[in-house]
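There is one chain below, alone, in structure tokens, taken in the form predicted on its own.
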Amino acid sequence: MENESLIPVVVAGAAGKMGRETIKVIAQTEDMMLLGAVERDSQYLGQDAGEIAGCGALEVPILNDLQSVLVMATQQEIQGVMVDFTHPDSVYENTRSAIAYGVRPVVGTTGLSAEQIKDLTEFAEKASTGALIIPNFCIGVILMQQAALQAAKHFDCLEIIELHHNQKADAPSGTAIKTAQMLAEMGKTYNPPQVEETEKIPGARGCLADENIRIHSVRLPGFIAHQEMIFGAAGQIYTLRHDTTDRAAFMPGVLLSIRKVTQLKTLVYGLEKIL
């Protein structure tokens, strides 16, 4: 396929995990090329982006200035689409930045607060430029959520619980603040009080999220992202559990995604809203 027909795609967090695996299946992919990798970390400047990611040269530089892989974007014949797996302090301006320049973003890292993503909604809009904000790529987790909507149904009471690595900076998930959206949008409220807590040390029954819905965090060495939900009602418990062991679960749903996006002309929020 003719270079001028692939779908030009900048990685941002480039040298991150997530970034290294994406690389790797964007080289495999035949309808994509990988145009830029932008990585802050100094010690990966200049190094090929695919001998970082662990798929041999693509004669890709690592660079340290989104702006000009932006610029260097807008200049192909197709336009282009910015993967961005950085961290929650910089996702906001990363997204901002590429639609101001027309690169449609699609955002994996998680950090973002309602208002952010609200004023990325407008942008885009006014913009009239694709952009997706994906909390979790895995299409399993989608299933999983889907489980939830139906279970909620039925049962009153539940609580989330989500564990990642230790070198995740946000807490709860984005994963686990999309799912108690969804549930809350049930138009229910959860967990009705039987006695008067207290909470001997604070945290111990973790976040409130809207409609009573209570989110609890781990963090450890040796999980990657790992979502349960737990249902109770009298004599029964009702467990969903989902498990990523390996982040090439993530990738099927990042290729769908960069397609996707360039066929839209304004911000959608999760996963399941293309499927």
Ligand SMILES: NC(=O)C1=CN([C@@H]2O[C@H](COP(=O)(O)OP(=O)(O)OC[C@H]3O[C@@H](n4cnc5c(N)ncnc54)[C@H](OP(=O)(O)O)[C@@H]3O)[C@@H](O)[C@H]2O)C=CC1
Contents of the next structure:
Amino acid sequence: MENESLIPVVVAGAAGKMGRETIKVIAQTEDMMLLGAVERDSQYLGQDAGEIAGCGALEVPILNDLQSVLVMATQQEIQGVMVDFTHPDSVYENTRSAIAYGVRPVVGTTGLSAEQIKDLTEFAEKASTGALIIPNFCIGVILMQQAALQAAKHFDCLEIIELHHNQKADAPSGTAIKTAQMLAEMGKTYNPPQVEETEKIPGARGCLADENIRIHSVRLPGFIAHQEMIFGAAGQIYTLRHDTTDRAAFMPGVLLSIRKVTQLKTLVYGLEKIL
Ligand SMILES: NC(=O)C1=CN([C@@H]2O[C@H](COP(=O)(O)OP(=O)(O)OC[C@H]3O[C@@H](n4cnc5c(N)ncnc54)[C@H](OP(=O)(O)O)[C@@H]3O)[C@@H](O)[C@H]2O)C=CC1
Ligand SMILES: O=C(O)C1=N[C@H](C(=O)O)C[C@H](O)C1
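Let's compare: the form predicted on its own is above, so bring in the form predicted together with the named molecule.
Then the entire complex follows, led off by the chain already shown.
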């Protein structure tokens, strides 16, 4: 393919676990090119993004100024896409900046509040810029969420347990929050109280998400990303579980999102809406 017809992609958080995986997969993808790589830690400044990702030199130096990379993206023939895998404390500003420059954000970073998502949705609408916020790029997770929606037609009681590596900054996970939101959209309130409960140690019962759904967050070395959903009713327990055993599992969803966001004019929240 000619360079001019490739989707130019900027990766923010280029030296992180997901940033490296994303750069590797873009390097192998015919209809995309890595245009820019941004990282906040100056130890990577000027280093080749491909070398850092472990896929060999791509001649794209890592920079630490997102704005200048976004400017570069605006100068391409095809509108650029920014993939963000940074940190909950940076993702809102990064996404707003990308939309302001007309560079379409594909946001994998979790930890955005409901107000921030609402604000970004309005901003993207005003700018007529496509944007995606995807709490989980893994198809298996979407299948688990769909199965949970089916189960919720028959079960009124459930709790969510999410388990992640201990480098994760935010809790509960974006996936668990989104799952609870999807269940809440069914118009039910779950887990009708049975007795008056007392938490002898605060937090014992996890956190309370939408429509009375409890989420319990486990952080341990050895995990990558896992979610269990336990439904209970008289005489039965129904359990759904998804395990991510390699970050490669997220990559088909990342590539799909990069392609889809170029066709959007508004912000869409959730991979299930673009499948
Ligand atoms: N949607 C999905 O399917 C998935 C989402 N995630 C989410 O993606 C995010 C990143 O995860 P992960 O890769 O594991 O985390 P890492 O900590 O491995 O990587 C994040 C990288 O981004 C850098 N960074 C932070 N802020 C900025 C900034 N403003 N500009 C540029 N770089 C920045 C960090 O630098 P430093 O180390 O100096 O802070 C770090 O190198 C998390 O929110 C995680 O929850 C993860 C997996 C899948
Ligand atoms: O931090 C992670 O690793 C992950 N974060 C996302 C989340 O918060 O749901 C997606 C996946 O679970 C991996």
